[in-house]
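Let's start with one chain on its own, the form predicted alone, as structure tokens.
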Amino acid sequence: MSGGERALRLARAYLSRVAEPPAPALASFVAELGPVRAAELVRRGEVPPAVDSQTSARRAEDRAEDDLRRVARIGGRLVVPEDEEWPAWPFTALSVAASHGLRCGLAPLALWVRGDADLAGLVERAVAVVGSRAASGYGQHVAAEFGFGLAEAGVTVVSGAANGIDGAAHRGALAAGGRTIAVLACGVDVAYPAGHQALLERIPRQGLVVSEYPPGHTPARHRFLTRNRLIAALGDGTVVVEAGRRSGAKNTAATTAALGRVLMAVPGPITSASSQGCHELLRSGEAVAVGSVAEVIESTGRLGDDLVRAGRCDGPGPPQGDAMRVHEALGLAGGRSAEAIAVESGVELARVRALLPELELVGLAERDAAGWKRSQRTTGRGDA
């Protein structure tokens, strides 16, 4: 490690601890002046206001050499912005809620990551899935269910190590010899809830325990409903399986539907208090109702490779998430430009131009000398 990376791990670490995340002005502070002049001015004090009121009650806890020993103890590293490892895109959503000023925004400093698994590439198909840590038997074998089959169709699964629908989902993921990434709101060494301590040992073998808290952190309501943005932002999409009408779960569905992720939510008895928060989401039309592995693939899979085959299919089925909001912004006539469909879509001009080429390849799109435009072949499909 050159003198240059490892100044950059010790400022990342560092700033990790100084600041309870999120933190908005130390976020913007670094990314004006860079991690280590930032780590610097912020151990002196030299800090604008916002800066200093995040900051001045820990900015001489300066632990980073210890932090990265303790870590490094345990199997595990600091994951930082700089490195290939990093999930930019999954992180991309957070920086733009940020940016509208939605509280659920914030990409992190860096991460504690622990186990030998490449993050970036673990969470290039993920799902997230999340529930009631007191669910009922039902919950807990539709979680199981769920996490063993997604495993098992090379999908990788998010969830928060909690008791309930989270553990059972880990495990299900793991008996299916898949990968699953557990996100916890406590630091990547502290074994919470103490009754999956045996649970947090197996899941970095096969997959990775993340955090954005340093070594030794010890968990708090607070840092669950902050930790619950990364939930949502890992995951292609998030399945709540159960949820009460006030919970964590729904409070990582919100955040799920503001960084225009795919909700889903499976339906249960309508006598059962775990389900009635389901029951919230899909009665406001803010999630889809699923009920097998199959539909919460079609839902966050590729267009057109992860379809249900349900009876007789005749084509490829409407797009869903960023794909249906650039379908819909297509023109009818004439084409349009990517810059174009980026506008009247909202999507990211480089997640437009990725995804115009697979809607051609199944059939819902062409393009035409002016730019891109529905395929006549399937216009009216799926645009009731």
Second form
2 protein chains.
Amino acid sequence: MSGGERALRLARAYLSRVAEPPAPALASFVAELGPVRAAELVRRGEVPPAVDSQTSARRAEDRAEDDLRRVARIGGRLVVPEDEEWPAWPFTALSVAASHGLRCGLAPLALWVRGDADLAGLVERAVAVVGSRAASGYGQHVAAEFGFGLAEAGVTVVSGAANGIDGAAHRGALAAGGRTIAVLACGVDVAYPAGHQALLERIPRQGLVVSEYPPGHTPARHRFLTRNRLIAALGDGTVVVEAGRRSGAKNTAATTAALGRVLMAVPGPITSASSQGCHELLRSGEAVAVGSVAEVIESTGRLGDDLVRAGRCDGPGPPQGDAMRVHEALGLAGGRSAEAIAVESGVELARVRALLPELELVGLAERDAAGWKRSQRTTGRGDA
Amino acid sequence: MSGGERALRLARAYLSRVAEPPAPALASFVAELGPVRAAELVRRGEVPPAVDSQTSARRAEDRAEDDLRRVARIGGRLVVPEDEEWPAWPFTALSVAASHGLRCGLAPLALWVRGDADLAGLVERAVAVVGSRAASGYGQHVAAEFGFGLAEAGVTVVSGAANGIDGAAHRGALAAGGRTIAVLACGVDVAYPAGHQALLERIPRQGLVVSEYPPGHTPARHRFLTRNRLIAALGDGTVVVEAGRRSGAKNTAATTAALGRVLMAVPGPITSASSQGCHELLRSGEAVAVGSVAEVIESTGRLGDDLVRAGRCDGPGPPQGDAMRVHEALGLAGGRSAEAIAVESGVELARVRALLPELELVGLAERDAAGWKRSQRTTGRGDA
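Starting from the form predicted alone, produce the coordinates for the form predicted together with another copy of the chain.
Let us now look at the entire complex, which starts with that chain.
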């Protein structure tokens, strides 16, 4: 890293901690003067009043060096707008929204990420899958199916790592051997929710854990709302799987619509409180109904691509293809041995043995006396 | 009845049997010459070729006198366009559709009805509630709730008396002490489906059983499709509660849209085959999502009326108000005695005792050791 590059990264790291996002005055100040000069002036307090009010409380807290070291220790880094992997195109919608005075706008000043994947590459084809923490069994099943199916189709699954729908979506994508991004409302080194510590350590191996908050930042209610705009912006569209009338997912939904992204909602029983928010979105016409992965892909306008990809499935495919093939080789009525599934799917036995518990975890496979079969809850991915 | 009136009714009775509806050439012929003269010429075979091909097979079958007697014996009559109770306005949409060459068009030549209610009065405020015969428990529950709630709000529930959704909707309306119309694809004296014989005998006491087919006519596949246009035409809108991909309810839905009526669909689990047809209607934007009786009423554009009615509920209300009051007086956690419910609801004990089994029948009430309570499946009508 050159000296200039290093100064730039240190400046952005400092700026990411000095103000609570979104900080429009600071963002304009940085855009005008460049991050290095802006950071210098902020540190000295030589800023216009609007910037001062956003930065005065924390301007003496310069932990940039330490933050970069901390995140490096857990396999992370700071991605800045000057990097090639900065998702410039997805964030354009945020800037446009901000220029229209929409509160949901404003690209982040930098992103802390954990994992090796290239961020821009990961969001080239991405769909956000979000919903209630208090999800029903139905909602978690659908989220896992969608996460699995999208990942399998080569689409990155973006979500917020929360309990309920988010977690199920991430797990589905992981089980498919696909790619997923968790956007946090706290530092990428903070395990929140605590029960998702293992999940958050697993995600960087197949995708990225991302946050605009510096290491050690704890979550707060307003940070979830601020974070939601990044989830909406990073996907080509957002699927709301389940949402109560007051679910935070409705905030992500509103942002999705404001950003001009495709908003989708999954219908559910009208007798279920967890689906009320989805029904409101459908009834108002804000969201389009989606009942399968194919419909999500169709709605986000990438069907052509996927038909081409599907045509390639006969040859040796990407890793996510294995999970699909194993799933399709599962017994329907009674179980089958892993050996039989390996023969049927053409996937090597060791990989079959690794994938089966993954499929079980997301509710796509179950065991009986004879071996492995498809879960009773699911008879085909496309219909689920 | 005057001689002219009698001749008219006999002519329409004859015409209703002589051609298989919809018979556009015959309809034009009748519109041009009047029913008495048209019937005379049809009987003699002195008709244009198009009319001849629609009537030659049955023109010798003049059972008008007998048909009128048969239907009178079961408390029925023939309603003709010349009657005040002819639903002229609801059928206008059919004529308009026919004039645009739509197959779903064409008002019936006459309607055989069973029951005392005034047909035009009954459809002044009406909503069709339709769906699959192979309905899920969820679908039947929703149909019963909607039937109950609509009837309670003074809206006539129109359906087709089929197994599954139709039957549940009718039963819900009956349980509320409200009004319902069953439009059959066979004679009003034919019990089809056989399991609905009791239902079909019950409906005329609170509404009407209606058919354009003469007494004794048996149902046939094409007659269901032809019948569906009348269901669509008689409602201000149609709610599809559940429909598989190939359900006949989708035909009623298409007709509803073609007639310019409000088409509504109830969301359900995307994992349920019974909801696939509803989701297709929602996804394509053909139908608006409805999740409660209030939303159905709002969608059919009568909200103002209903708020006024709701305001009157404190005073002595129409019969359907009793069922609502009894339902609201049911225990939530544990059961209550009929006496306690009478006190709580202000509905007289005999009526409470009559209504409780009705509510049980449609799944709105259940018994326990202590008495009657709300069904576990339902905690509030508006949310169901």
